[in-house]
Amino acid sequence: MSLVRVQNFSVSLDGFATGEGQTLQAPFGHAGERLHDWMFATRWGRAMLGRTGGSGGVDDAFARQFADGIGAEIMGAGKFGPPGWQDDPEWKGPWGSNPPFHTPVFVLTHRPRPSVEREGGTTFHFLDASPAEALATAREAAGGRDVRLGGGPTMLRDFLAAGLVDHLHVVVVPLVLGRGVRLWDGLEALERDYDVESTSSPGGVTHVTFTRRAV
């Protein structure tokens, strides 16, 4: 069976995956882009922005795993747009005409709308569903390939609490946000179900991977 994966998910030292005060101009609130500077400094990240250069090494190797073997993505409403996007029938996400997913993407929202097809193979579908129901739908669309959980942190907590995540890659960034939305709340002893490894990077971040233990 295909795996359920989280890739390149950044958190601060105090566990926040997004800051407070999210808007269209500041999708990560007061955190800005600081949680993701490590990724966009890599060769892979700069290529995603249409630029050349960037660093290789550990950070680049982890960043490149984002798309390998992925057949569909599930994301929360907060990743698809800032608060209130459901009230704008013309909103199609913040990624422009050619989003970086290139697969079916299932957006979890209590206010579904018709699917939105974009360039490059990305089609956004909107579901009001439980984690298990959404995963069943995404797995069917993925055609045997893996399903990526794209966040945000509230949605990831729900999938982790339901025991649906096979591989979790968290990047701990050396900054303290103090406020926002935390990833780990309510997930006490999560590590018992996983083999946990950490890899430090010369760039200052730590890559922590959780791989589900075989039953």
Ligand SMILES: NC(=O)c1ccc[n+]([C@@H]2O[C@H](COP(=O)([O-])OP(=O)(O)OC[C@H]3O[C@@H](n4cnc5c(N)ncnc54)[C@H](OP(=O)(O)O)[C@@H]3O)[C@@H](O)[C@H]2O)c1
Contents of the next structure:
Protein chains: 2
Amino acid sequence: MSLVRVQNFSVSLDGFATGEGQTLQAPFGHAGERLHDWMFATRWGRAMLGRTGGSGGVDDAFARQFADGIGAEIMGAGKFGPPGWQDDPEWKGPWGSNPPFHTPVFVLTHRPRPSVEREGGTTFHFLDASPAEALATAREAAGGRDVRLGGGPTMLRDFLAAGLVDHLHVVVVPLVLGRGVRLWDGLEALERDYDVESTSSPGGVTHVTFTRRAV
Amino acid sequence: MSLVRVQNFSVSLDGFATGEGQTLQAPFGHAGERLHDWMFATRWGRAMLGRTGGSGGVDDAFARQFADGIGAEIMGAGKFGPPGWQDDPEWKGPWGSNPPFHTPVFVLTHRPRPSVEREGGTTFHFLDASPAEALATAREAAGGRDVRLGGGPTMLRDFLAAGLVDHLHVVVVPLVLGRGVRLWDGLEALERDYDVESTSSPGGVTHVTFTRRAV
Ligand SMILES: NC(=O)c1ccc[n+]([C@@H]2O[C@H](COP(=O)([O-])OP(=O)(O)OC[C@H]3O[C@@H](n4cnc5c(N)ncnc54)[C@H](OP(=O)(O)O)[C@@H]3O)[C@@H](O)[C@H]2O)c1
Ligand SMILES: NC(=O)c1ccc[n+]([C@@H]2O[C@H](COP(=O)([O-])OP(=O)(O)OC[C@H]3O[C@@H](n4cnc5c(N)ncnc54)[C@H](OP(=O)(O)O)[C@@H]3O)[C@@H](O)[C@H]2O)c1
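Please supply the corresponding structure for the form predicted together with the named molecule (the preceding block corresponds to the form predicted on its own).
Full assembly next; the chain just shown is listed first.
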């Protein structure tokens, strides 16, 4: 059965998944790269950047599940570009000509536009649809494989609140960001439907996995 | 040099250190006992309740530092009793005749009252004073030993914001409480002054320690 998965989703100790003041130069606002330093220190993360080296431990073991068995991604408009990208008809996302997804990607936005095909198997489709409808569309495109929810926090919260997530991998980074967009708001008692496991790493972060309980 | 320490301070994934609706029967409101289940599953925690058994692993190793080298505690009015205790001249705290502190305890309140001596070495003193003033008083009473900050979150936040804390032991419990009193608000970039370490335990929680960097 195809699962709905969240991988490598980083939050601060105070629950922020992005900082304040998102721009093209600073996609995470005042948080800078600090929420994802752990990932780019791994072998998998460095390879993503075309580099060698990196750690091969538990951070790497989690990070590299990013693409395993994934057939499609759904992301929010806030991940696809900085505020205002919808006004730029040429905007194709911040990832260059060969984005790291290599599957269909469904971008949730209230201002949809025609699909954009990129190199390496990534095609962006734009949807104005409820979480459940978007998921049905992405599932069909995934051809039996899993669907990854890419974030940001606003769209992820909606999918969690709607009970649509089977596997949630959150990485708690010991920073106090203070401002930005929070993940956990409105999700009281989320843990009840999941088996929860916490694994801290020598890299200093803690991987918290929520695995939906068998019914 | 005498340190200011916080031990066994539990917060949810979303940063709440207590739930909503604190009463005498439910000192943590809707959170119930869930923030401290990890502690009462340890050998040290069970001994506190007069029981035997319990785990002897990393949770226990952290928990039992509670009293080591401590000469005084400072706590907030919200820990000393449920809302309204100041209207009851007979109120002596929720811990019975032999409270678990065994040192002088300074209760911060805007409505101070005469000191109360209990069995086992615990005396409650009531202070209307700034964090720095309260600390000076507690340090003197501690006679060269460390001062523990007992919480709750409101007073702890004030002491952290004032830069008065040397060692902070926070236990992240993988619950989404959704409401209550948050610890991290107003503490942006707290990590900058500390070495931070995260240790998850087989019991399912994560111990995050902030140790103030040598200047
Ligand atoms: N911490 C991490 O691991 C992580 C992961 C991914 C992204 N991020 C960061 O998160 C930030 C973006 O997150 P965010 O919370 O601001 O935004 P987001 O969740 O990416 O996107 C939210 C926006 O998507 C559109 N949208 C959402 N649901 C929709 C629906 N059902 N139908 C139509 N449109 C819908 C709306 O935009 P419109 O109304 O404008 O169309 C909405 O404002 C960025 O800074 C990104 O870098 C962090
Ligand atoms: N998670 C944990 O490990 C942990 C640890 C300890 C306690 N708790 C829980 O935390 C809750 C209490 O926390 P809280 O944040 O509500 O309250 P709190 O921090 O215990 O106390 C705050 C109150 O103390 C008084 N106060 C604080 N600073 C003062 C100052 N400088 N001068 C004079 N008075 C001062 C004020 O009360 P008045 O103005 O009313 O006098 C203030 O409202 C309880 O539910 C308790 O069970 C949790």
